[in-house]
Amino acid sequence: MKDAIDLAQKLSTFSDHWSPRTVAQFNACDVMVVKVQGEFVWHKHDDTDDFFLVLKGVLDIEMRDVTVTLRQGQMYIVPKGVEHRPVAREEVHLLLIEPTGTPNTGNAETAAPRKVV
């Protein structure tokens, strides 16, 4: 890496929701930014934890028995195997870190294709 990555600039290059964009890779993981709004599908990741860091807005991470609310600058890691769905009442900007190739829905057949910005 020779230059800093400007996450706000990367987020300004797209407007669609629930379509993560890879901004860097390290240790076989993708570092991604994504814009979200509304309710995502209930899903789980059997083989990996799910990392969320809120860059802008307020995100609810609903699990079957509890809801965790994240505000700007806060993060949460959903343990592998735990069913969850992110919910954003207004547009939220997130930083995600996942092993390269992890489907965002937990299912490769229904996952959003990976894009790079």
The other form holds:
Number of protein chains: 2
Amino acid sequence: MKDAIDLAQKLSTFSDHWSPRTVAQFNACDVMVVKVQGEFVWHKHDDTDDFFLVLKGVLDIEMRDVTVTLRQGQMYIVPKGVEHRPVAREEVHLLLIEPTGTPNTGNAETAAPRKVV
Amino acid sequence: MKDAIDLAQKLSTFSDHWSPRTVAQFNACDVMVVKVQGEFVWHKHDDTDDFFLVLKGVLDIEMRDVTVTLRQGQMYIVPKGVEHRPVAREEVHLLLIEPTGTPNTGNAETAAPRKVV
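What would you give as the form predicted in complex with a further copy of the same chain, now that the form predicted alone is on the page?
What follows is the whole complex; the chain from before opens it.
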């Protein structure tokens, strides 16, 4: 891998929502881009913190006690074990980083399959 | 930590070069922002891959066999063990992610101290 990874170019290759694409791996983590719109499911990751960086749009990360609103260039870490629900009123583009194999719904049975672009 | 982390705001709090500031931690990694200009030292990390995302400017990552040029919104992973030297002709703002404690020069004796903002 000897080329720059252009996040906007990677995002231009797909249009479906809530289906992260892995653009790189490092230290046993997947670096992913994803388009989201609407409400995701409430979920948590018992063993992994959850990294969100907004590349475009406005994302609400609802937690049981508070909602954090993220705009372009803003990030947030949802600590492991904390229930959360991402909500996007309009389409949002995100950079996500998680240990490879982490189910995006917190549940392997309902998780989006791993896709690499 | 219940607020969005605004990367541009974090970058506005300092002006020195090659001195990363930790803005968050997740999964035993530091998420850092840094301003760089000029040539860094040639170095490598024997055990950790090195994540670079350009937030502003143009960064060359020189390796012994090739140079990868990164513009805003582009990222690159330097694999562990690969010698590299970041070079910025003009000031560049970066997002870096590394396991907490990784020396930025590859050498604990010459590394920048860990700073949190």
